[in-house]
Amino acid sequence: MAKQNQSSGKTNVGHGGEPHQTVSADGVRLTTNQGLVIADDQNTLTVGERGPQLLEDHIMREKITHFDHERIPERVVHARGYAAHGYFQAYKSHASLTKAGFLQDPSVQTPVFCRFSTVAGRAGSFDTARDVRGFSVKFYTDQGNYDLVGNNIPVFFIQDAIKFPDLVHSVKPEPDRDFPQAQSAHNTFWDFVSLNSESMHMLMWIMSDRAIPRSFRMMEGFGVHTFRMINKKGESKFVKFHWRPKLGTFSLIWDEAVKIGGADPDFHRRDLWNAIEAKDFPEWELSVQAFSEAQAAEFDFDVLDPTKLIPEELVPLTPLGKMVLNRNVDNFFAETEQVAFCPSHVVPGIDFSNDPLLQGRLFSYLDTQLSRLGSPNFHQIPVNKPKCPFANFQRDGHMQTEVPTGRVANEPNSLDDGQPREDPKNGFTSFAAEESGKKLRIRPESFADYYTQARLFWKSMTEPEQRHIVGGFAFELGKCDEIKIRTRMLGHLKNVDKKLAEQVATALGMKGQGDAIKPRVPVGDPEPSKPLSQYTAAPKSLLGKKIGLLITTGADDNLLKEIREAAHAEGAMLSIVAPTVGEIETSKGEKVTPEHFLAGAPSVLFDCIIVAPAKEKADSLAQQADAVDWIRNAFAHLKVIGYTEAATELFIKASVALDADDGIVDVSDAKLDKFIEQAKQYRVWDREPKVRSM
């Protein structure tokens, strides 16, 4: 190991180039809870570089266990969640990538669940925090339960699963005093980070708008580990698995985050469930990027590493099938909260790679659900249970539901041939893959490369996501207070784009104050991927966005009507607002019942807005502080407004100029066509320098 110096004592650098603090004459060494003095923290027990990981590392499942166990009942992470029931369809039959039976008939809808969440808050938390978006899949095929376990961001903070406990110890709330919750920005968890460069990539998605989802209908989501898929034929390919939204993919911005926060904490939930109750169905497209071994020994990064993705132009999305939601739990807790995810839940035709990450997961998951749920057989409560046949010997156990028969309980046997037997030629087989090597703890020097990607993204940003993730760097880093953390972390930005780096650095007042971090290899130069930019692919719609008209009573029958009209040949959602609950009147007398009340729906809650009082009710509204507020948030938040005549004098009190820019549209006289084409593109970028430095 090389000798790296840091101000926070002796640090070896390993031979993937991961940080091995280690200790010091005087010092406390770091042992099991037996007392074993551990010589290696930072890798598990692999059969060679890059081979599987042992069951006999008891050090790495020691520390596993001992998280998995440190929540009852709660999840330890991804406690707060929101989910759904649904069906997949494949497009086609995929047989010559896989024998997995739900890829074969495009006739048959596969039943699944689906639970979203975010990471790092507890379950009474709120959905609009700037984390890690869980994004799990459970199909019930009839070969057995498939897990498909993923987030909405392709790669991860971390190489190696025995690093997991000291990844979320770090961004759960400082063990001292319990605070922050449900956010990153402080002290602990960019120290973490920043002591470990495997991170830079992860971190640079995390501090994009990718975080700060608009809906989960428009986020994506990723497998994140490399998978095999293998066909009836026993060929094998490597597998990355992507879920793409019908919508879109959409983000908040920080401040429009921060503000739904408050005004609705269930944001997302809500969105979801009011979605389908609707019957406007959320939908996804399953993908794969498929490629050999050979393929892979050419790229330039691991593909066993998961801090590193494959871009599209190297690989391109081969889709398998689409997955729709269409209806909500029945009920929250037996559903959603008792749901069991396990990456180790896969049928025949889907396998694992060596991924050191992946590997950890296939263990620690099922320990989880053992302490989360209490028992071994969770697999009984309904939303766990295959819905195809399945039996076994396994008996007995905490709340065991089912009632066996007969007097067997175990095989081979021969007192009763009508117990299961096993099946060599359906059941479930390991691809053969060859396997060799000294047992090791070790980091595979093929994972050494932390800033390249990192590179990458940032490179493939559009000018207003580059301004957001400088902010979110800025932000974060504002909140540690240890000076040592941001210089360090500075020192990391150098290294993935000096105009990064200079940018974060002026907003903390800090110039010239990063570390100097040399890489452990050097850092490449890769061209951008546009698939990379949520923006640069984003979809010119108003389909599933929502539309907040502001009225009074009084307002224009014949505009209300139009918006009504728009709105739906849109497939837009139209809330109405208005300064109280209760049912008003239009100028013809037809009778509204808002959705909302002016006081409890600030414009953030949507996507974009009108505002068009009756004339007789617009000097009483201009006196409100909430409808000023309203349009001095929404032209902030770089939303489209509508407006009528009405509504000048609260344009003028909120400083808004009606000639500001295209985003603000006179929808007069039920002129409502340049209004949606200029909402189509979601939000007025030119606007942001005006209103905002970052």
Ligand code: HDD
Given for the second form:
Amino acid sequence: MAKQNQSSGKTNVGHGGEPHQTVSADGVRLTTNQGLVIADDQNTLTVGERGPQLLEDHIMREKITHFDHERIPERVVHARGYAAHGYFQAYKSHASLTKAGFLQDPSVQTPVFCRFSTVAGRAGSFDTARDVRGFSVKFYTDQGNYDLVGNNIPVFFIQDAIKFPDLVHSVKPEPDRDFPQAQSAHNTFWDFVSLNSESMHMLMWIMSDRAIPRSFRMMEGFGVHTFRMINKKGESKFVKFHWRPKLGTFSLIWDEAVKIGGADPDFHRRDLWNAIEAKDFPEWELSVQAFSEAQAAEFDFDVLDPTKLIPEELVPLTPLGKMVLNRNVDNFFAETEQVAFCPSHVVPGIDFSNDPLLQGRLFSYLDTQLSRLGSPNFHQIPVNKPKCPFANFQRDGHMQTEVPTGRVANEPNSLDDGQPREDPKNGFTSFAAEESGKKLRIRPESFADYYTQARLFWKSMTEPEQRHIVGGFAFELGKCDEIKIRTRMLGHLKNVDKKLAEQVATALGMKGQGDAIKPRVPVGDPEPSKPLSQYTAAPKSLLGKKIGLLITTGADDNLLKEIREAAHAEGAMLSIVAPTVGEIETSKGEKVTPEHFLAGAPSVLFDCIIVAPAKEKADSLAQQADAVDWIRNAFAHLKVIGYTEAATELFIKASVALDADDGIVDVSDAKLDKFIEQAKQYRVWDREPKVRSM
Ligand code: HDD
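Can I get the form predicted together with the named molecule as well, since the one above is the form predicted alone?
Now the full complex is given, and it begins with the chain already shown.
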């Protein structure tokens, strides 16, 4: 029975006119922000039953006003992101390299918060855009918060931070029309980068598969800049940071990325959330390339130039420890949206280099948090708060939530015990690097080689990776309708590699075109560097991957059981798809609730698929365009496809020959070994030239 509204004596009713459930004697009561218990949250205060509303209704006004102010400015870049909690653990003490506390003791787990992001799109854009991915980690160390704010690509577009607003404006929607969203495939971006030769190396990466990762769990991370590490003796080494995912580095195929954008705009965040909920905790290894200033002086590029990487053949990786993400956020806004990363947040033992991009970033991030979070007290928000004690005489400001006590807010003082005080021995000291020179606005000559490392990247790719780079350039420049920009870009590509330029020109229908652009310094011809190719190093494994299984009522129990077991044994996830999402019965009457219905789960959502309808349902399944597309798309996306005999008609309709290649595997009688072996290869690269001609 409905409770009586105490003030009016009338029944509380909700929007549907149904009696509304109210609180029991011992339950938590709904209150205003002042703690006033609310009796009726369904109806505004009015004069009479059908009369005008009263301004007096402070309860309604408080609720609506709060709602009106719910949004804060989204990040000017990296607006769309997703994060999780976890820990970092060093493998051993790295005391010889750094005095940073979190890298000393292998028994200590340092809490971390890690946010992944796309750069260009708004917070509401889609996950699979071609873009750099942000890779930010906040370490809550005993010596204060350390933020490693990196990307999944080891180099950057520009060499000096003063150019960052122009770069970002060029990639954002064009200011008059406000499109395209989350795309670099438009005139202003290509105009800007084609007028900035320093972008060429980064463009090679961004047109490659690295810019369309399969999962946040399957991408690398890089600190990009050269940083410093300093040990207790005051000895310093330069370092470059690398994160390597345990699952290996994998990417989508472009056509797949485009289709996933429609089928599941939240593809990457859902993947991360689900993996953590399933206790399949993603893991990365943190390494550094550590080198001395003397070594740096020998390289034929400048380590302060963020458009350059250090080939691992020159400086191998030193593994430091691992990061495990094991807890999803409780509240997206409170944590993921409000987390504030700043490259200037360092701890003793880690310091900066003179990289001009890094130096500019040291200013920009604190500044942006002030406007985004609206107060210099953003460090008091729980996700930003250091987990070690912190105390100083900074006071007041918007949304001060702490209540500092005492009479004094200045330092030094001889009142109030003089606390808190500096600690010259353990406090942060900047590395005493020798610096001198004239005040200049000038780009170092040592930054002038824009093409050699772009060429290094191109030469290090496998054939499929090179094909995709050509496809990336052709797609993006195809969307740029200014011929002069395209020809300028073709000119740059000629300096990177003649074959690359030719292939892109052919794909654009612009064979033989391209401006002659004279490099400022001669372009080198480096030997390929294996670790740059993600597919050369890719593990042959189904760990963390997703198998899509299309079945119907009457599906074979034995096959289902074997697939479940195989998926489990390989550390893969199994997703059952059926024509409808309601419960279905297998041949032996087992009740199975599919995870997806066919129209809502195209095969792009899975890494490999199996099609196993019941014989009696095969004909009706073959009538459905979604089922035919399932196979057609999986084939075009180079996936391994398992089938049972009953699915034959579907393959005929999809024009996919059962003997097309080794990636089409008969799994009748629950023979799964060959399927699993093939699926571990991830893609059937040999199929690509047949299904996708450039
Ligand atoms: Fe930046 C956000 C990474 C250059 C200015 N940046 C931001 C984030 C990442 C990066 C991962 C998202 C942080 C989060 O998850 O909240 N940015 C990079 C890397 C760069 C880089 C790897 C080059 C190596 N950035 C860069 C420059 C500037 C900025 C040169 C400005 C001079 N970046 C910002 C920013 C953002 C930001 C405007 C927006 C939101 C934020 O800082 O917190 O300050």
